[in-house]
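Just one chain follows, in the form predicted on its own, and it is written as structure tokens.
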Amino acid sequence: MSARSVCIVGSGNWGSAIAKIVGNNVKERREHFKECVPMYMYEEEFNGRKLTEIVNTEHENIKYLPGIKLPENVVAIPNLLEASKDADILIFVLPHQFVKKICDELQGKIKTSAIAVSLIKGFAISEEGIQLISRLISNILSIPCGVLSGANLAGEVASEQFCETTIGSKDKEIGELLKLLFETPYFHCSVVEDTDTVELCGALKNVVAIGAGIVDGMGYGDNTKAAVQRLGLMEMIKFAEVFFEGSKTSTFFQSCGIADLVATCHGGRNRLLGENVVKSKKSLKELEKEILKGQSFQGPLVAKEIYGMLEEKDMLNRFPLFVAIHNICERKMDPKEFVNCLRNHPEHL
């Protein structure tokens, strides 16, 4: 098999961190990958200069990942079709709300033999409900799409602090190829075939993290937060069993599951949201504007969709933690009642 060309679609904080890994790996593994790595970057100005120009001359994304040098073979390109035209492997690492638009632009313009991998945590949420990002990519582009997800804070990965991640691929050969592309001594990759569950974990843990933030806001300690994490994990597993046939419990004990859940419940924007929902009377929109400068929290959106799915199947009483988090976010339930949901959880019966 000839060397494959790799394109990174996205260039923010996580995209730049993964660009460092991929750029270095392809240089070391030239029998498998071509050395030049085009990185699609939405053109914007920073300090009066084009960000692509800064990346390509200073080899640093000074806006989204300052202080980290990128390999010189990573080339920022502001034109999506130019960046992706020769790609054999497309790495999607951009905000979830832009995925469909990007894929629509790529449709019919990429190699039919290409493969994709999504590093995006979250669901595509539309009028039809929840859709896995990898399925959205695969359906629009008519190519296989794997996933990569784990307890992977971008700054720590870029600083080469050891961590684990999980690659999900239904095709074993593709899974091993992606492992070869991403793995380093500080970024350990495990490969599983249970792709849907790997991706599902990345979205559901954001809901549980809101619960962790709620108990933080109430002034409870680590014991209570640990209960939230354990019961949240149980609900994640049960949700997968009900709505995603073939899900394997063992996948939840990979980095994509328990490790990412713990990391997110002790940091991250959704935990912060939960804390502020308790301490503030502001609406979600007001908190988004204040904390995220207008961007959306993924957790409440997923919680709302989960609530609708559970209500349709008359299963609200089996998932009290998910239900309570949704109702608290919607200001339909007093956060003080949250601990009662933990105390009376069916897992205890």
The other form holds:
Protein chains: 2
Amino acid sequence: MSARSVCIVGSGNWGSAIAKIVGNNVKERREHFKECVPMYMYEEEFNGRKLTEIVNTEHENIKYLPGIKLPENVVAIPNLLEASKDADILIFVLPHQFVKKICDELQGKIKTSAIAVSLIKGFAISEEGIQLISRLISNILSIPCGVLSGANLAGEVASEQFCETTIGSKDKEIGELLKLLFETPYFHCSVVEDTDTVELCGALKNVVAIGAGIVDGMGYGDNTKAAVQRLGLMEMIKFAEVFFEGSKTSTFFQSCGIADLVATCHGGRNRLLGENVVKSKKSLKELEKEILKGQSFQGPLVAKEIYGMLEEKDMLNRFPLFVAIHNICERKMDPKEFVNCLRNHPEHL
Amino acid sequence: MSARSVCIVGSGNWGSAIAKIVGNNVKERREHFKECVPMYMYEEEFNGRKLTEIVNTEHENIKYLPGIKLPENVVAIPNLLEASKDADILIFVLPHQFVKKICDELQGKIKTSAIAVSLIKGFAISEEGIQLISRLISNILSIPCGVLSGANLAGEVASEQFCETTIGSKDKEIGELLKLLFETPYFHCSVVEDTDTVELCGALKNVVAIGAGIVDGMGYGDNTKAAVQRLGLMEMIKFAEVFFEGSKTSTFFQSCGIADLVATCHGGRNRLLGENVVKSKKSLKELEKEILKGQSFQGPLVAKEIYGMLEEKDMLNRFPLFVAIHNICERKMDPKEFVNCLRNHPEHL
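Let me have the form predicted in complex with a further copy of the same chain next, following on from the form predicted on its own.
Zooming out: every chain and molecule, the one shown earlier first.
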């Protein structure tokens, strides 16, 4: 096959870090990829200038990833269809609440031979309940969609600190192609076929991270936090077993599993949310305004979604950690009660 | 069976924290255990007074666990044979280098019906190579020996912060008896039969924790540290597979596995050692003098022992993280090279 055209759909913190990697990789691997990488960027003003213009002249996303130079072959484009029309590989990396709308716009407008990869954390909510983002993309666009997820805090990836990630692809060849696109000496990609679990980990770990933040906020030490992480992992595995047939426990040993869980429980913003839920009496909305300047925390959304799924299956008792985190985020439970919910965990029976 | 007599052999930081738990539990469970708990304490002077005398009058181990009151039914005894002569359950909780000598002294002097449980981290080294401490105890004393290991930093356990632990016992009944002895609302015990792996985790995690400290010292963030923990865990599992037939991967999901690994990589003193190995040019001996006032770090001892085992099996290539940590501790490798050793880890093939 001739060299493939790659398009990045999204340009936030993580999208920009990935743009740096992909932009550099395609330059070095020209037999596989075309050099120019269009990046769809939702147009906004920053300090009185258009953000696309800043990216294309200064080669830096000064709003979402300041201080990191992007390769010049990454070109920010504010028009979605223009950015994506020639793409053989579409990298989806935007907040999960925008995916459906974006895919609806792309439907019928992209190459039918294209493939997609989702770097998005979270679930989509449809009328039938929760849906994996990669399936949503795949269903709307009628193309295969792999996933990439791992212990990858964007700022650290952008500053080239060594880390690992996991690529999930049911098709092995696509998996290897994606590895070629993303792997660098500081960003190691392992490929597995168990796509569902890779994606699931990326959503569920944010719930556990709120729990880690809660025990941090309560002043507990490393033992209690380790118990929260372990019990959280057990609930993640159980949840995958119950709702995603074919999920493999071995996938949890990949970077997308334990590594991402541990990194997020120590460094992510959902952990920070958990800490603040204890230390202040503000509502989630107020905390989002304060900490994320209005963006949404992933964890509480996912916690709410899975609470509904568990309730429907009459399985709330089996997931006391997930349930307590949801109730605490909704201010229906005092964070002080969190640890009590863990004392008689079904894992202990 | 009538109420059992319990003896604690050892009285350091962890021994004293366990004495608090056991002393309180036996008072509440008198149908199972006798109230008086002798604790063997190596006699030393502290501020001009005998430490046993301080413990028995002030009910506090002011040298090794200051600020924590011990139950009055825990009685410090400086004579090993006197402390242990009536014991039905012997709890071994002392630095691993003293175990053999202590067991040799106890041989033939304890009840033949007694059972033991080891809370000791590390390996014993005999002429035939490495030996698990629980086997050493069991072999010398001709009694069964279980183990207890988990994410249990002693100070946090002593201050009653919720945590989990894992009891390993090949005999189920003994496992349940030990659970009855150790479990409290803040110290949750799970029992598994895979004793070897429980014990192995407790030794190997200290090696990985040095690696976590090295990346901390180098200024890397949570992604790299998560990769070190994940690759470390993979090497732990592989090591168990190679050297301990019957080791189960599921045991690594217990508190003794991932939870203890994560807690130790964030809070333990072997992590601190790793950080200092990067930040100073001092030898291990000097760092021990400085940080531990002459006590030994567990991690480097274990790293050295497993290095020898791997070398003999011609398997050094398979364990680049363990090997690099050993070489860095011995000052044969620059810590700056550590991350490079992980880039082409066999887990990535």
